[in-house]
Amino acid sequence: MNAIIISAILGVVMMYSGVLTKNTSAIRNVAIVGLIVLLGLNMAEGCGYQLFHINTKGMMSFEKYGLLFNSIAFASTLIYFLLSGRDVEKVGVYVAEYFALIFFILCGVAIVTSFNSLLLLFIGIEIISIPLYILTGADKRNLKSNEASLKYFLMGSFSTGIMLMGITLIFGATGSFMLKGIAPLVTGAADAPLNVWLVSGLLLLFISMAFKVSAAPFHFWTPDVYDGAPSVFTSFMATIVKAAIFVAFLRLFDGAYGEMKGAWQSIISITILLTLFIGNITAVFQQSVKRMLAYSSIAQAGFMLFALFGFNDFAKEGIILYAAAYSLATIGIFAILIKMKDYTFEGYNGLGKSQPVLAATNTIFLLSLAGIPLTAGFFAKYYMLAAAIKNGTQFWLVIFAVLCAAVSVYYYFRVIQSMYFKTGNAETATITPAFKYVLIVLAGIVILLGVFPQLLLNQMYF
């Protein structure tokens, strides 16, 4: 309850800063300040500290796996300010209202990873969207960011719609919001003659969240919306957003599918081959590392997902390990990205003899991406592919999963080839000697994690 407040409050106090004052440096620092003190708050009430005793009518469970993700996105979201807070200055003239955005979204991810009711997974997941749809199109000197704004909004408006319908044919079959008086009735259905509406609306709440993470085939909207926005919020919204709506996917499977998981199964795996298989082989043939970014997006997605497939105590330790490595290791390479004049692969060239630090530091955020060991990443897909292999069924698929992070590595490996191999004059803006610091720190916790990733998981169990 205390990030769900505080976060609400830092978002009123950054809207009114911008009144306050049009020092937009001194803007970024009360972020993150604020976001400093936010961390601590959330980090308290895991230890037993609560600012505020709220009576939610069971529809909301403060727990310690859902206050450690909240922690490590409020976490990445500090590490994200203290490297882009620059870059947010500079796209438009609404600074304040641009963090005030931000710490709305980081409100609505409190609220999904500790809903106990449908209606407020639909809050949460509002509240993060609509301010996406607003920094999406925030730079609006620029058409590609008005026509991303606008399909993201079009497309999230139709998601919406089915969650909404989702919901209803579940009420409608169940008589309840709540997944505890939800999850009887669906595992008695299991054993039942079948009731076409509540699997409808199962069905239809799992097409929803497919389209919120970028699984396929609902992924058509994420190459031009990643592309089209600023590239300072994509590297948020691709990250803290996506990693906050899985482990809401999850807490949605474990409360409201009951015992019916198995019989999802097939639905999952077929989702697992498709979002794996388009989002690798696509992000082959990109000619820009933005948009192969937004591509690989979609196949981390499909690592994700074998959360839901295995649904063991090794998918729920690798989401949050997952969620750590894949958010941290993007915030870095998006950071350095923004600082690119050409975002293309050839604009690369040359770079880890111009900037050796920023060059050292993307390949160790692009191993992690590609699963190399000694990086997060690296333990992060083999908790995933582990807790498939001891789910017991359609091993192929796991074979299958190793197959295409064989071919991710290809197309990871193509900015490092550039980086180190190819020869040219890699331009950027202005690089200060604190961006190089924060960017080293941020290396050395994807290795630490890569190296000790008990140091994380163990946090779920004191």
Partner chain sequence: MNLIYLVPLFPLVGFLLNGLCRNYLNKSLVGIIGSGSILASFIVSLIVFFDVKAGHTGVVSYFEFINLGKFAIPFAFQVDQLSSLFLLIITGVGFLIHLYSTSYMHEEESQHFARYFAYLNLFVFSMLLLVLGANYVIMFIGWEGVGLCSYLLIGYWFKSIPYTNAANKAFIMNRIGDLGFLIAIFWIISKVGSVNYTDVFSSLNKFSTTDLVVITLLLFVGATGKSAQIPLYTWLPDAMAGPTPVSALIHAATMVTAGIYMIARSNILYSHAHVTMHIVAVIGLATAVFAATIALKQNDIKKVLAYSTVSQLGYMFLALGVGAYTGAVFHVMTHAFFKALLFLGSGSVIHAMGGEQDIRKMGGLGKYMPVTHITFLIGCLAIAGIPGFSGFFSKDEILAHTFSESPVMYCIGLFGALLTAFYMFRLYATTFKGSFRGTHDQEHHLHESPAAITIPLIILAVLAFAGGYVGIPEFIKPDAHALDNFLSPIFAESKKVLGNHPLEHNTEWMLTGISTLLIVIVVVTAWSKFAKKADVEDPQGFGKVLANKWYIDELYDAIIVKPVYGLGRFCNNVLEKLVDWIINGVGRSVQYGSRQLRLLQSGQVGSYVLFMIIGIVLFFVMQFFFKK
Given for the second form:
Amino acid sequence: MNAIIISAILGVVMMYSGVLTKNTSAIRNVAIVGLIVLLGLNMAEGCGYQLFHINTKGMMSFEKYGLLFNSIAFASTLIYFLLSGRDVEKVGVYVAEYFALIFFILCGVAIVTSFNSLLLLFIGIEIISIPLYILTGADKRNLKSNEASLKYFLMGSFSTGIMLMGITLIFGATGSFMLKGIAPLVTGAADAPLNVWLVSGLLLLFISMAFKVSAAPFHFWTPDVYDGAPSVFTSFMATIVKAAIFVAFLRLFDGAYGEMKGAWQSIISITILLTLFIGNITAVFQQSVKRMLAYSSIAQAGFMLFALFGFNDFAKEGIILYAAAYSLATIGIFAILIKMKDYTFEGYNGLGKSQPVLAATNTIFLLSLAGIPLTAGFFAKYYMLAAAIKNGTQFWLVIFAVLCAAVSVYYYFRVIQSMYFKTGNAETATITPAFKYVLIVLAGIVILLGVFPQLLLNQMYF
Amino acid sequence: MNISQILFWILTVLALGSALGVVLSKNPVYSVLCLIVTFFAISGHYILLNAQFLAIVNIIVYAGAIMVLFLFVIMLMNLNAEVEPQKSKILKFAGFIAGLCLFLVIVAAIKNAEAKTQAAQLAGGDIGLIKNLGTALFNDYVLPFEISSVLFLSAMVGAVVIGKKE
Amino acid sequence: MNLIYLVPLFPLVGFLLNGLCRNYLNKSLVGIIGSGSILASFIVSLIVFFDVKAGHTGVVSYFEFINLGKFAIPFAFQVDQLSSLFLLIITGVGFLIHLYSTSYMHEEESQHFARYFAYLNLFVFSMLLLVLGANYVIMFIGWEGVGLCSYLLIGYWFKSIPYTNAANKAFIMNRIGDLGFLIAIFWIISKVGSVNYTDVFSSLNKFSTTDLVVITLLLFVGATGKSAQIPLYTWLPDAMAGPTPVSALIHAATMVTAGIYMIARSNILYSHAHVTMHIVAVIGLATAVFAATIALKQNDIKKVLAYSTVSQLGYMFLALGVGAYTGAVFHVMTHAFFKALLFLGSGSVIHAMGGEQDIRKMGGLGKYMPVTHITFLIGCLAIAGIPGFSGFFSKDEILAHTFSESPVMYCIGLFGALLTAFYMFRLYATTFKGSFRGTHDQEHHLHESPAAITIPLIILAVLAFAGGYVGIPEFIKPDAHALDNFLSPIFAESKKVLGNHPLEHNTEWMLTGISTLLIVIVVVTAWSKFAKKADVEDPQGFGKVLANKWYIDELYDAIIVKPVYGLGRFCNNVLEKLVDWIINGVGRSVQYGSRQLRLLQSGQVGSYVLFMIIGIVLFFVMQFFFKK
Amino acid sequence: MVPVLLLLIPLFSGLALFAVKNENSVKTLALLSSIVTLAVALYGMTCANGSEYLIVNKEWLPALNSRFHMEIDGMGKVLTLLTALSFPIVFAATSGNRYEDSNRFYALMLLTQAGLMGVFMAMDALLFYFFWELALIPVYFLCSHWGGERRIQVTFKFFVYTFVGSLLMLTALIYLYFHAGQNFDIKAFYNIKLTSSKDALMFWLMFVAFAIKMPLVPFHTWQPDTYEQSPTAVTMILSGVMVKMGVFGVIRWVAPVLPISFYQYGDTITWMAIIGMIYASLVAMQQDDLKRLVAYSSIAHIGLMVVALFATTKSGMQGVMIQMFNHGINIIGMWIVVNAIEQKFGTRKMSQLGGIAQKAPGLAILLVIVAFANIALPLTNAFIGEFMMFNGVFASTVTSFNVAFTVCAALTIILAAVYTLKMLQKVLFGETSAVTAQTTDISFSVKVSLVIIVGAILLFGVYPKPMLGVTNELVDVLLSKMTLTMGK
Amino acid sequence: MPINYYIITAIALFCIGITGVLTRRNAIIIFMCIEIMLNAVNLLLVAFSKMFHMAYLANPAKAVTSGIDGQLFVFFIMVVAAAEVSVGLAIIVMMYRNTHSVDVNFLNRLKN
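Form predicted together with the partner chain structure, per the form predicted on its own context:
All chains and molecules follow, beginning with the one already shown.
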């Protein structure tokens, strides 16, 4: 609860800070301080210190898991602010508003990680989506940004419609919006043919969530939107937001689908198959690193979907780890990408010479995304595969997934090849030492989690 | 066939017909007008279903505010049938087929529900009254209600960010 | 017996000294080290020999070479009659050849001179290892070691690509044989669990007849490689590319007899495998005659000797095949003497001729170099089997045994012997008789070789003459076969198995008489024919086939070498590319798929939604209409 | 203690080297570090098997039941020694080579060493996988950065190829993990029982990874290209040490864990390996580039190890273990020569070389020895290995084709002689060519490293007992484990 | 009326909305079609709410809900729809400003 209220308040604070001062770095500093407060208070809640005692009427419950994820999201955002905060200022004139919108999104994140009612899921997702539509279109003069914003908005609302239809049908079947009201019916119907309204509803809900996490064949918005949005916001929405929606998905699945996972497995496996295939294969041919990252985010989503496929401890722990690993690495990569003059692969040629620190850290992040051991990404993938294998069925899917992971190496390593092995003159914006230090720290975290993932996972239990 | 059934059919036909009008009409202004008709028809359904408050809200918010906004924008942009972009026939056809398929599939899937005979008829019941709704809203649903303020705030900020001239 | 380790140690030390310090030692020092180490080992060998003669035989084990728990291969030496005899031959003839080399190779640069002696010492070391080893693995080590040295020495003049080709050929041919040997070892191990001679020979009951036949055949394959028998003989004539003393030592006197040693060593196995015995005999006989026919038309002095070596080795195998183990060993010994003598003599000739080896360009050398001439003649007489000379005794023994096995084979063998006499005297006559056919310049330089060359010639000539008297046949003088008596402990078992049906003395007398008569006739014919008019025209008809060695090299080239290389080219140019193409094809198809798949991303909202709808429809269909 | 040192010395010195700028001090430090590692490894050799100095077992990932369990057993001793020995030799032999950014080069080399050490010591499947990948990454950078003309594509192919394999292995490891009671320890893995179809699937998943690494025909096409394009120092490590990872993996992680399929598919794989050996030898005969020739010869040699491995006999298994060491030493020797030739003459094409024996007798002699060791001449180390392997194959009781296997596999002995001798002839003998006319003998450091290698070749060729003694016990344990499972 | 009628009506409306999204290129019309979809949902929710309410009236003890939740959900949907409209129209207007078109296919820089 702390997180939801504080982040909403912080959003308002940011709005006012924009009124009070035009000094953008002051605004940014306010945002950073605010975020630290938010992070601190969220962690405090994890330790039992609640600032507000609000009766949620069972619509929300704040468990360790969601709070841990919130902390990860906030911490990632903090790093994101530190790395890319300056670049937010370059997008447009409404700096305070951008920060405010980001805080509102964080509020949405906090909601979707602890909802118990489909209503709050819906509102939470809308609170996330609507600011995102705006941030996507924040670069108003840029036609790409316009286009991305429009596409995102139209398809986003379309999927909202589908989600609502799903929720409605579930309501029709169960008479409740509460997860705990749905679950018994789902479970009870295990042997009898499922109530078709319920199944249809769950299916539509699944599809709309699949849309939000950009799972194929509902992923089409992702590359265009990620590509068109101002890079600094792409970074945010491809990482923190996406991970949050995954956690929401998992929570929903846990609550509403959980016992019936067998019935969903074929659909999930097809989704995984398509997502991995399309994401990885299409990324191979991309010429722009940014767009490649968009497709790679689809591919990563395919891996994260394994959490739904093999629904067990490994999946839950894995998603946390995956969220952290993926977010941290992608934020780092984007932070560097934003500094580049040219977003194509050629633009990276020779970065290893001109900016060794950037290149080295970027390499670590890319290795993490590719799932190479000693980086957090390895354990993330490991947990996903373990979850799927523990599940025991459809082993072929796991093999398919690892083959796709091998394909992913192709496009991630292309960046490495450009940076180190090709000659060129990679032009970057001016790089401050602070930026480098943060990158190094971030890379350190990625490696630390790659050796001792329990540093993070233990938080779930203590 | 009692009066409510007759009304149901009239309203249904009206809603579907005007919805089709929205889709098919070449002139955007006609589409808006058709949409308004749809909203009215749906509001009529609400009344039939004892949701009086929602019926009113629907007319005020949707037909009144939102649609006027649409109309306003369309007028502002001076859109008409001549400048209306059209898809190729094949794509349109494909779109219709896809929509139809979806309809058929969903209907085929859920027509056999056990609860299909359960009725939703005009009868007693006062949950649709503003008082009852208000009580529930500010008791059980106060949290989502408050949270939706965040939504509005962000939409407001967004509209400013997007809409305001730099 | 305790000194036995010294025998191979001296040459090894000599090898190391000469090899490592070749840039610092001067030629005479190198010569002293090289020859001295062999002399030392000869002396030790003599001591060992007399020790053995006194009855001290046994196995001396030094350390465990390979240990696999239950199965161990010790590094051990077998000291018995057979090995001590071979030791003498190797070190004795070896020493003479070393001595000879100090002079023969004197024109080489100092470091190459040292390299030469190092190789030679290494060879002697390996050969001693081969002979001394108390098990098949040690023998195999020596076996391959001598192959290596042969390779190194054939390719001694490495600037010449044809010479190195010959070296390669020798090594590879040997390897083919070695393969058989190796597999035989594995077979033995799998049956007996040991490779020690003592263990193997005492556990014959563990072998089935098939085992024995296969093992012996495989061993024989090894022997055909090393001892240049059909079908693996072609390397030996080519091996004449090496310096002549090398040919004398390795390709005549010692290494090529390794096969005979091996079979003689394993005689008990062979005695139990009659099939193999027959095969050995047939191959040996065939080689003997076949090589002899080729030798008829060769014009290179060394080539003639090489083919004669092949032929003589064939006789030794014939001997083994008919169970005349002693005869084989006897022939090894006499052959070592006279063939070394002949080679060294030819070396002396070549030396005098300034490197010329073609006998058509020689002639009448007898008057220029008397010592060489006389000793060479003794060699020829010995190899031709003229009574009184060593070759007579050994060959006669072999032929006699053959006759008792099969008169047909005897006839063929005798025919081979006649051929031998013919080509040897063709060689002798063409070289030393008649008039000189070389250039004037060569004639001017003709002279007798120095003492370091002639002394070994003389010693060997004496041996070639007298060496036969250790094996005086039964029918001439009963119980005078000293060699047979000496070696009897080795072959006793086999003799029991094979059963000995000695020929009637009368028959033997008759056979000997006939063969001697025929040989003398042939010798006289050849002498008279070629002393007058050398065989200098290019041969026609069948002679051409013989001159071209029955086109065997070409045949091998066509049926083995070319196809193998062709297959290699096919693998390299087609298969390799194909496999790579398939592997890369995966990558390419991913690329291609990527190019196609990205077109799905058309950029149009309508199509995106369409795909979504299709997805939804499909999911509904799956969930509701395709349930198990 | 020893495992930790073996891991950390190269790791930390590698990381530290990134910071050193002076080229000479980089080289010295790298050499120093590798010598220290060698000293530790030698000390490890002297410890008794199972001694506490050779075991490290610490908490690592309690949630996954994965421990930092490293142990140097018999095979570990052999291979850590090989790893430790090869790096100083490589450094010394290539000290004349100049690299751009030499600090990075040597740092990555040392990191590779750390990874390799880890692979050979890990007794925990996850840890093993960790190091398996870690050894690969620095090599990727080394080859891509300092390699030849086509280095980027070629190295990438190599990387992706092996990565596919290792990912398949990872899935199998995870699967086995769940069947070992959620435990990654090798002892737990030994107790796994699977249905035969699953056993087979896991077997192939693991085996493909190792087969690619070895590489086994037809998974080999990355290898000649990579060897050709890599900087020679890396090629030495790749072929000397790294390919052993594949064989090692099969011995440690496949044979005792999945013996049923190991027996079942033994014949198939053996035939594959034999065809591969002959194939590689035939292709090697056609090569003109020295590096490619050695690469293909390596394929053939590794093929023999596979054949011997699947014979499942003591002699074969032990032969494989020591042959891993011997082949590593020998092939590094070959590479040193190739490197010396390339540095000196600027070409590796045999057709352009010739007559080196006249000009550089030292090089020639050492090359001849190494080359003959490569074709397993007796009294060289490789003979011991090959002899035992062939013997093992012949004595194999798990297959009915043992004789055919031995004969077919032994054919490569002849083919090996053919291409090796041809190589010697073209490189060393004949008249000097345009590129070899003006030259001197090799430098002192190259000579020293080659002499060390030759010393090792002869030492282990004449007196292999210490090496055999080290692996003896382990082979018994492994074989009894395998037969035990079969008995069940 | 049986609830099925409402369901079919709502789904028909919903699918008409979807068809509109599929077949039109005018961003505003597409948006309007999405509004139709939302209204279809609203209609169905109200119908379900009514259905549950009747069950509640028949037997309050057994009922899961009084049905009021459904109507409140409609309320929230309207809230969200209103917010979306404001943002959506702003985006469309922004695009119109830059391109003088409301054709969603007009801007097609982002593809492949």
